[in-house]
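This document starts with one chain, in the form predicted alone, laid out as structure tokens.
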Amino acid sequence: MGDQALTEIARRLVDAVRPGDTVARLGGDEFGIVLAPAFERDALTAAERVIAAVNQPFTAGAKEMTPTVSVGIATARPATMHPDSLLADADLAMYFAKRSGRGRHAVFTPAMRTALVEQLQLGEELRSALAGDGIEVHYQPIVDLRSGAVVGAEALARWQHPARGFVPPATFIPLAEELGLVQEIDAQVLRRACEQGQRWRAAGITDLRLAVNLSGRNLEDAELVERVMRILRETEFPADQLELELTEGVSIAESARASSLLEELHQRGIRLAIDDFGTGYSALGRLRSLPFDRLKVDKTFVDEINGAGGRSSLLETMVHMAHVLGLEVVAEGVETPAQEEYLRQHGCDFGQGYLFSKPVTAEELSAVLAETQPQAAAQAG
């Protein structure tokens, strides 16, 4: 099937360029196109034709697939520029195109080299932070919208760099994905969250569920279940108080291994949640065959409540359909009392966001818990 896909993509590339242009396969799933003579505007036009041509469904074997392509563009200036340098510039531009999303193109600029050097430096510093316990865990409360009680918390990785200061997760998590470090971050966060959860339990806070994010890369690892269960055994944290969150963009339904791993985790008593729902590619109906317990509605739908109509029809529909499927619903990014009231009126089960608390340290969350469980929480920091 892979060979069929490459052959079909090669045919589409040849059809998308001019008769005098050259198309070559460089290796793996990388192709090169030489436009000569050409100006940058010709290359941009060609890139758009290539993206449109490749991004069409086709059948390989018995499976229909829709490929995507990222395009890097470099212009030979001056005329004496070595072909290897031109290829390297186009490759770097393609890297930046990939980082900006699916089906994009980017034109090489010298600033990209500077950015790459900066990225490599940040990557080395991230490795050092992981080796030296430089990644912290903060907790954002999850609130029962009916009672107002804190019933859980999401454990979130935070990086306070000694020289750069706070490095946003939106910066270092994608970098960790690229460098193959995200599974190590997930494992560190999971262990520390379970250790802290057990400290809270020992202090008398016995009904707080902890949610931990799980990168899609973990679903490629056959050892995932054993790794999670080992951490639970070593920390003595109960499996039924752990919830693993997977972002909707993870293609779970298409992977038999991923579905099997999730089913095994669920059978061990661990709860599962689909995170950022509404921003990816899943449909509620597809979730019916997967062992999820919760659906977390993305903040963008909660923000719609602030619009002119003061409502979000999509959010209402998602809450209703999730309940039909037996899923609890958590609304992310709740920031105003009006949003909280609207969510409560329309049956949303739980809320998470700055209205209740920003992500805080374990000590700060203990203080939040002290309002409802003062004797227990006072011992739990």
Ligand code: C2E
Contents of the next structure:
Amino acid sequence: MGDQALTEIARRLVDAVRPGDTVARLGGDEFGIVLAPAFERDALTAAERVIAAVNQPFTAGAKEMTPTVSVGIATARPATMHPDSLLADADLAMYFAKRSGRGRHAVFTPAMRTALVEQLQLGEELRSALAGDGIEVHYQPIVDLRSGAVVGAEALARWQHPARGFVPPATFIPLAEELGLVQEIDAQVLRRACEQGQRWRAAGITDLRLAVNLSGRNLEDAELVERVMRILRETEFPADQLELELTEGVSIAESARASSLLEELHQRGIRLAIDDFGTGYSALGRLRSLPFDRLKVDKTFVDEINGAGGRSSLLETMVHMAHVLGLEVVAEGVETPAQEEYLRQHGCDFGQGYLFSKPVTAEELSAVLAETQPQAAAQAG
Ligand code: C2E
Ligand code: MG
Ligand code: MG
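Next block: the form predicted in complex with the named molecule, after the form predicted alone:
To see the whole picture, the full complex is given below, headed by that same chain.
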């Protein structure tokens, strides 16, 4: 099937270029195209043609698939530039195209080299932060919209860099995923969250659910279940108070190994949530066969409630469909009382957002909990 896919893609590439251009397979799933002398805008047009041509469904065996391609563009300036340097530039541009999402193209600039060096540097610093005690965990309360009570908290990784200051997860999580460090981050956050959860339990807050993010990269290795269970065993935090949040719905649905890992975790009593729902390619119907308990509707839909119409019909539909499928719904990024009211009226079960609280330290969350469970939280920070 892999060979069939390569042949089909090669055919599409040849069809997408003009006579006089050259198409070659460089190895693996990488192709090179040399355009006959052209302006940069011709290269951009060609890249768009290539992306559109490749991104069409085809069937191999019994399976239909739709390939995507990322394109890096480099120009030989001067025209005598060594082919290896030209390829290296195109390769670097392709790397940046890939990082910006599926089916994109990028034109090489010298700044890309500087950026890459910077990334590698940041990666090294992340490695040492992980080896030391550099990654901390903050907690953001999750509120039951009917009662207003804090029923859970999401653990979020925090990296306070000694020189750079606060580095946001949006910067270091994708980097960690590329460098293969994210499993280690997720394991550290999980361990700290479970330890803290036990402190809260010891202080009498026995029913707080803790949500921990799990990068999809964890589902590539079979040791995930063992790793999670070991942490639960060692910290003695109960499995049924732990919830794992995953973002990549579709890729999970399509991977037999990933779905069986989730099934195993679920059988041990761990709850599973789909994070950032609505931003990716996940269709609720396709997730039906997976053992998810909760759906977290992405902030972008909650933001719509502020818009001119003051409503989000998509959000209403998601809440309804989720309930039909037996999933609880958490709205992310709730910032205003109007949003909260709207969500409650439309049957959304839980809310999380700055309106209730920003992510805070364990001590600060203990103080919040003390307001609802006064005698319990005092010594739990
Ligand atoms: P997420 O899992 O969807 O987490 C919610 C994010 O939304 C958090 O950003 C939180 O601070 C932010 N947020 C919550 N309420 C509001 C609000 O009302 N307004 C606004 N503007 N933002 C709000 P944060 O902490 O920067 O994390 C970003 C993402 O990084 C997370 O999104 C998650 O995907 C990832 N992440 C964080 N910690 C970890 C981790 O330990 N492991 C993994 N794999 N990913 C993590
Ligand atoms: Mg999350
Ligand atoms: Mg989210």
